[in-house]
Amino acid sequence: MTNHSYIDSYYHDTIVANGPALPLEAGVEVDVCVIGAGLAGLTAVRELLQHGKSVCLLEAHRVGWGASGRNGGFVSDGYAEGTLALEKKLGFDHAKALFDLSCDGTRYVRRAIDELDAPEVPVQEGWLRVLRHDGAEEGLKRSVERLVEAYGASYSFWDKERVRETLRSERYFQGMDDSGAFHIHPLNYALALADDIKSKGGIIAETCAAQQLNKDGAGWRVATSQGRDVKAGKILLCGSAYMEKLYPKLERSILPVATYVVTSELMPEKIETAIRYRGCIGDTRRAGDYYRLVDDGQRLLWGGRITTRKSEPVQLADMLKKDIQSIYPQLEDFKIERAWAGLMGYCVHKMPIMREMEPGIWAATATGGHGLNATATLGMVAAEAMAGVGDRYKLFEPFEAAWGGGAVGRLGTQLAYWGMQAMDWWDEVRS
């Protein structure tokens, strides 16, 4: 029997009141059926309702059960593929339009939190990205200058002294501060979106997996695990790495990549000796760590390491604890209270998939590694495209749902990650 409960995590420990899953009613017929109640799917449903469409959202488990309710909670402009790398591939105008669109996504999250007065979703400003090796100062300065001047980014360069005054670690050198970024409680944000959807007449069916998509006249019929079908004019796929055997053409393009997160015990005095920054923190390595302070700065939430294996390592807590202590030895020994894994959907081109796969079936997915702004960006763009009121989805046309290589692709991704770790290590040794 499938276990639909939320995993044990810091987010589940601090979840807002959440009612029982309601079954899918018989005879549901809507304009759009959205599959996957992560943040992209929830945003799309909310926006489709705003455009006057009737919508049913199907979720195999619970709202925010997957990566949307397990991640680091970072919200910032841009994508996993760097903005300047996109400029080289696509030209300035296209890269600038994509960056501006990502900024819309960041603003959407902040605005939604304010509009909904979302309970237990505190917003903490800033994101400091730091170098783990010396010798790259001039390159970082040039990148910051270009992004500020040409793209209007809210970035500033920090020298080594300022970084180490804020983050008490000899492993860090220069940094880039993003004053427009922020972090949130992603699971409670997802639940706030879901409550808003229900209040506006949207249908959310949890523990109700989509099992088959069948053409039905001019529209589609979705068979579900509850034995009831949903009839819809159009379908939006937002299942990311958790979608299996439903739409193989899309699933083959998404690599499931796991990342790990832990939270410490309450230890405000120890944290004060090491971390004096309340925003998001991450390093610029190819395979870097990301972390933030929660509970008013009294607890550390730390994420890192990636793998293409879906099982959770037995010594997960010890692995990440050693990573933390290697950066901040002054923390000494401390207790890890929660440790969990999340499965991201990732594409080889390092960009999301936002496109019509065939007439009536759309995809807004593979937002792993982009930060939560991408979920809002794709949700907005998918809704306006499916409602016929916008065509910004065309900005993502270069990023096709190309085959990710299957098991070979996952092995290649894992080998690439190990290779990135080796290059990161060598950069640090040389510095």
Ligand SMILES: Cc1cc2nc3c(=O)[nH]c(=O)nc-3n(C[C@H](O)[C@H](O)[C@H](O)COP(=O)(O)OP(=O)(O)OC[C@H]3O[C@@H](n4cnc5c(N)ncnc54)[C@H](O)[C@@H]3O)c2cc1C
Second form
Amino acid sequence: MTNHSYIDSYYHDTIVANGPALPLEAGVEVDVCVIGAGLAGLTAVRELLQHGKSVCLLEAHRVGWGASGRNGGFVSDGYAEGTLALEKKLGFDHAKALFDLSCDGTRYVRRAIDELDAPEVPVQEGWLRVLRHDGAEEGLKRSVERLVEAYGASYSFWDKERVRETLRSERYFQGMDDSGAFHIHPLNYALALADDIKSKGGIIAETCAAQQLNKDGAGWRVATSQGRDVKAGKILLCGSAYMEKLYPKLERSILPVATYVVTSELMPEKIETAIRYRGCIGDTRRAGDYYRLVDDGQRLLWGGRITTRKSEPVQLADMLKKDIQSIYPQLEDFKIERAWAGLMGYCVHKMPIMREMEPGIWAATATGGHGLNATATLGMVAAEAMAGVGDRYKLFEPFEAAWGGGAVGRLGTQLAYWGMQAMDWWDEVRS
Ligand SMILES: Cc1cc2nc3c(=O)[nH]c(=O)nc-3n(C[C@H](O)[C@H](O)[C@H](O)COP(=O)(O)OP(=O)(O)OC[C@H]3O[C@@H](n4cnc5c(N)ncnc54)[C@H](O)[C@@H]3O)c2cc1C
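Take the protein just shown as the form predicted on its own and give its structure as the form predicted in complex with the named molecule.
And the full complex, kicking off with our chain again.
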């Protein structure tokens, strides 16, 4: 039997009260059926309702059960693919338009939290990203300058002294602070969106997997695991790395990549000796650590590592604890209270898939490891496209649902990650 409950995590320990899963009623007929109640699906539904459409959202487990309820909680501009890399591929104007759209996503989350009046989604500003090797100062300065001047990014350069004053680690060098970024409790944000949707007449059926999409006259009929169908004019696919055997053309282009998060015990005195920054913190390595303080600065929430293995390593907690101690040896020994994993959906181009796959079936998914703003962007853009009131989705046209290579693709990604780790290590030992 499928276990639909939330995984054990810090977010589940601090979840806002939410009712039991509601089943799918019989005879549901809507303009749009959205599949997957992560932040992409939830935002799209909220926006479709805003455009006057009737909507049913199907979720195989619970709202926010996937990556959206397990992540680091960092909300910042941009995409999984870097802005300057996009500029090289697409030219400045296109890259700038995409960047501006990603900023709309960041602003959307901020505005929604205010509108939803959700005190259980505390917001803390800032994202400090630091170098873990010396000798890259000039390159970092140049990138910051370019992103600020040409893209209007809210970044500033920090020298080594300022970084080490703030983060007490010999492993860190210069850094870049993004004052426009912030962190949130992502699971409670997802639940606040769901409450808003229900209050506006949207239907959400949980523990209800979409199993088959069948053409039905001018529209579609979605068969579900609860034995009932949803009749819909259009379908929006938002299942990311968790979607299986529903729409192969999309699934085979999404590579599921796992990443891990742990939370420490409450240890305010120890943290005070190491970390004096309340926003998001990360390093600029190709596959770096990301962490922040929670519970009023008393607990560390730390994420890192990626793998294409879907199963969780048994020694997950120890592995990440060693990573933490290697940066902050002054923390000495401490208890890891929670350790969990989540799957991100990546495409080979590291950009989301935002397009009509065939008449009436749309996809807004695969935001990779940079999804908290990008899911909001996709939700807005998909809703306006499906309601026929906007065409910003066309900015994503170059990023097709290309085959990710299956098992070979996974192996390639794993090898690329090990290669990136080796390059990161080499940069550090040379510095
Ligand atoms: C550990 C971790 C840390 C991360 N940290 C950050 C971060 O700090 N900042 C950031 O920007 N991004 C981060 N990310 C990435 C970010 O979380 C994701 O990009 C984003 O949440 C994806 O949202 P989504 O709605 O597309 O997919 P998901 O949240 O994965 O939701 C997909 C949903 O679809 C459902 N589903 C699948 N198939 C079906 C079906 N057939 N029928 C019904 N439902 C179905 C699943 O059950 C799932 O709930 C992180 C990801 C992970 C895993």
